[in-house]
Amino acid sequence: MADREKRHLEIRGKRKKQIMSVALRLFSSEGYGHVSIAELAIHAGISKGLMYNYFDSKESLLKAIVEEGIDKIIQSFDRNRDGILTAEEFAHFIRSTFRLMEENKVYWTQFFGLIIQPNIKEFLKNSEMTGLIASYFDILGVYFKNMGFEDPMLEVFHLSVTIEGFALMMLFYNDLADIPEALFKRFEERIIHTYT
């Protein structure tokens, strides 16, 4: 019995993935506002019926897909979850953040194109992301204040500013302008640098 309910839990747990991906694409693509669940299903090639057995809502699954994108980049931040942030969990955390960014190009580009939309930023206005994305710039701010930086907030939100920056850059740029990735590499370490 055991066996079968692992089982059960492992297929459920990668269609619902599934569905998050579908979902992720179609919202960042349509746009959030425009696509149905009925839609979301056909693409995912399951019914309507069975899609609410995943999701009791619209609204769960765009919660699903954002708190799954924060939390691949919060994994990374103080590591050993304490609340202080040192430079070596500073420095991981940028490496890690940059190079899940350059792994997978196409989900945090979609990621980023579904967040920058204005519902879903007053959605997210409304949600508890607004709390842990507080305790994130607290626990940075403690860090630059720790570092001796005389603006510890001016700097949380220098480097804040400078990650989505780099993001856009490598995502959205970087085919364009075709940025050789030994200049990624070199801007990834001067940011350590400069806050290490």
Second form
There are 4 protein chains.
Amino acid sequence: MADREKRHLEIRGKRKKQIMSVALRLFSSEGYGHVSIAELAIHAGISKGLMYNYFDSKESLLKAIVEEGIDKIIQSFDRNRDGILTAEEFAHFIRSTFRLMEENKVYWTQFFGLIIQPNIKEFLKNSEMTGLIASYFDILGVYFKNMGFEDPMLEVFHLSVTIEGFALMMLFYNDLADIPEALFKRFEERIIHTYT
Amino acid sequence: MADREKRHLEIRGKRKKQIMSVALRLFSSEGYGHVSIAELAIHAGISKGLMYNYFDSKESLLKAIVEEGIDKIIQSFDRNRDGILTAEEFAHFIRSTFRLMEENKVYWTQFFGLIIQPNIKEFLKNSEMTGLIASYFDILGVYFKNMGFEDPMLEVFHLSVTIEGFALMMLFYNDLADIPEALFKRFEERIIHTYT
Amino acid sequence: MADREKRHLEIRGKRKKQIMSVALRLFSSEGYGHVSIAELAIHAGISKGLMYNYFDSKESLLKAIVEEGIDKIIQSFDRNRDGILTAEEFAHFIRSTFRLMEENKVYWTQFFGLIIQPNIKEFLKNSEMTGLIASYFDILGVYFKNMGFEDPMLEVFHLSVTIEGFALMMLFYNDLADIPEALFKRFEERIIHTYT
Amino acid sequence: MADREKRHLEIRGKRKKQIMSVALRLFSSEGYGHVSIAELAIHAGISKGLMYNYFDSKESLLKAIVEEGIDKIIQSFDRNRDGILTAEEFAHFIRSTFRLMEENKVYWTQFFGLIIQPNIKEFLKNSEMTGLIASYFDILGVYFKNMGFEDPMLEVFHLSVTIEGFALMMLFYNDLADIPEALFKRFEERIIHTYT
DNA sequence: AATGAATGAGTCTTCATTCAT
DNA sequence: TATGAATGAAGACTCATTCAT
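Show the same protein again, this time as the form predicted together with the DNA rather than the form predicted on its own.
After this comes the whole thing, all chains and molecules, with the earlier chain placed first.
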């Protein structure tokens, strides 16, 4: 009994992940509104009805995907929040952020491609991320002030804009030709160099 | 007769612009796929059928909007392409770019919100813009080299990423609370200062 | 302009009535839940989509039908409610009620067949009819008391039960073979005779 | 072995009854077409698949329920069919009928709520009940004739209509507030008094 | 030029039923 | 016996597009 139940849960878990993974890819590349359940089912190799065994609706599937991504981000960034950053810590923070993105380039690119879609942005605004971002902005503001920057908030703005722009660039050019791996490294060092 | 015809064309022109303007706003905020012709007609104060007097289809309307935006960009940037930039010319180039964006903040924000949507990106890739951007990249590369930057292509990348990131930030935060006007100016000077 | 608008409204009105009429017939004979929009469309000689030009949903169509019936009933019975009934008035009340049912036997049989369906009953309970029925019960109670009946409320109950049962009988046997016209008359006189 | 088999059959029998009981309740209150197998399974505390171990299909389950009800009715009324009714026998017949309904008010109300649904009526028409009812009509006709009623068939009609109307009334008002128990008794005596 | 009734293909969703375990 | 994952046909509903007026 416990055996059967365990297997069921395993199967459910796998299927759920599989559906979410396929959906993220399609939603990101085609746009949420342009992906039909039929298309999703074909790409996931399942029947049309099965999705509804795992998610209440198409929108609920979207929500699950977005929330999972937000959770991943929060888990990654929710450590060492004592609030004071040294130059070394700043460098480490930037490097580990890029490392995270690089390791799951496909996932994060797709995720980014998803959350910039109209109506989906709203999910973010109502999530914990808003607070998380604000607190990081504060920490960075203090750091830049301590480092002697004239206009710390402008630097915070510049840095975050740069990182978002980088993500957007990856999204745009990844379809055509991959961005050279080396660029990751050089770009990252360029940022660290500017701010330490 | 010629008079009547002229007035006729004038009216057509105005209607067309009005439809395109409303459509851009809706496509950008709701997402192309989520805007129905019925909704568009209501917001434009016309009947559903009338749209088809001006555009062959919904997609043709989209195309017209995107092409108009691309044309505007090309017209703005297609001057002084002798190819060699002085520091002063660079500063002027950055300033006039920001000025253009600032003056039509609403239009460009909407336009940006439109072209980052999946499937619509493709329009850009097949447009003249690709070549235009490439040529600007070349000019900037030469400029950065002349200015003694170690890795000119990285700087080009950084600059373009920054500007795209800025546009994205405007798109995201414009709904909630306007970005302070002053930031435009400070951000722009920050870029000029870095690269001159 | 006013002309066109008028014609539009005329067409809309006719179509709406036509759809409601076909829907009532099908809902009553097949059961609301078993009638598909496709089936309804075929029987009404229209396309599947057109129904949604006139009603928001299948349920909204149902609601319109039920409410129309309730309104008809209320209009028929909402006259002379001074509250005191003579034997003559009672006889007239019964006769005119039967006359109304007889004249639109098809409509009322279908309507009755609709409102006894599960879930649809609820519509009635929340309608004005509840109050109307209650007030008629009161009036009849007084009448039976004045006529010297031992247990007036029991008579009210008996009478209403009899009429409802008559409606149900019509619904059941109308499919197979029509109830003989004469029965209407004899049944009606039987009731009048019992209670005057 | 025979023991195990017996227990086996006992369990099967119980399960079957349980499923039928839950199904009758749901079919009656929600309408046959609106009850899904999933819903049924949840309310019966079994899995979706298990139902198919006991019944071939949803319709076959419905059929079993209706047939069981018809059987119960036939068993109750199939006695003393010598054909001639005295006044005393008539009174006893009415009383025992009401007693039967009263004792299993919930069951019969639900059953009645089921068989008046469109499409389900057909089951009755093709069942033995049609003949049974006809024969009772005959017996009652003779009885009323012997009792000196002017229009015996009208009385048969009136009586059956009254009883059906009573059942319908119970179905309608049972959800809201129970019909006072005393009414059963008084209503029954009222009928007996009229016809003896 | 302008309207909106009408169409029907396509979308999301439900659900009776099957089957491997 | 019992489970629930999986299927696919069918249902409610949407919407780009056409066309008579």
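Just so we're on the same page, rigid core means the largest C-alpha set that superposes within 1.5 Å between forms. Positions refer to the first chain, counted from 1. Computed from a predicted structure; not experimentally measured.
Asker: With both forms fitted on the core, give yes or no for whether the Cα of Glu30 moves by 2 angstroms or more between the two forms.
Answerer: After core superposition, the C-alpha of Glu30 moves less than 2 Å between the two forms.
Asker: Following rigid core alignment, is the displacement of the Thr97 C-alpha between the two forms equal to or greater than 2 angstroms?
Answerer: For Thr97, whose C-alpha is compared between the two forms after core superposition, the shift is 2 Å or more.
Asker: Does Lys17 show a Cα shift reaching 2 Å between the two forms after rigid-core superposition?
Answerer: For Lys17, whose C-alpha is compared between the two forms after core superposition, the shift is less than 2 Å.
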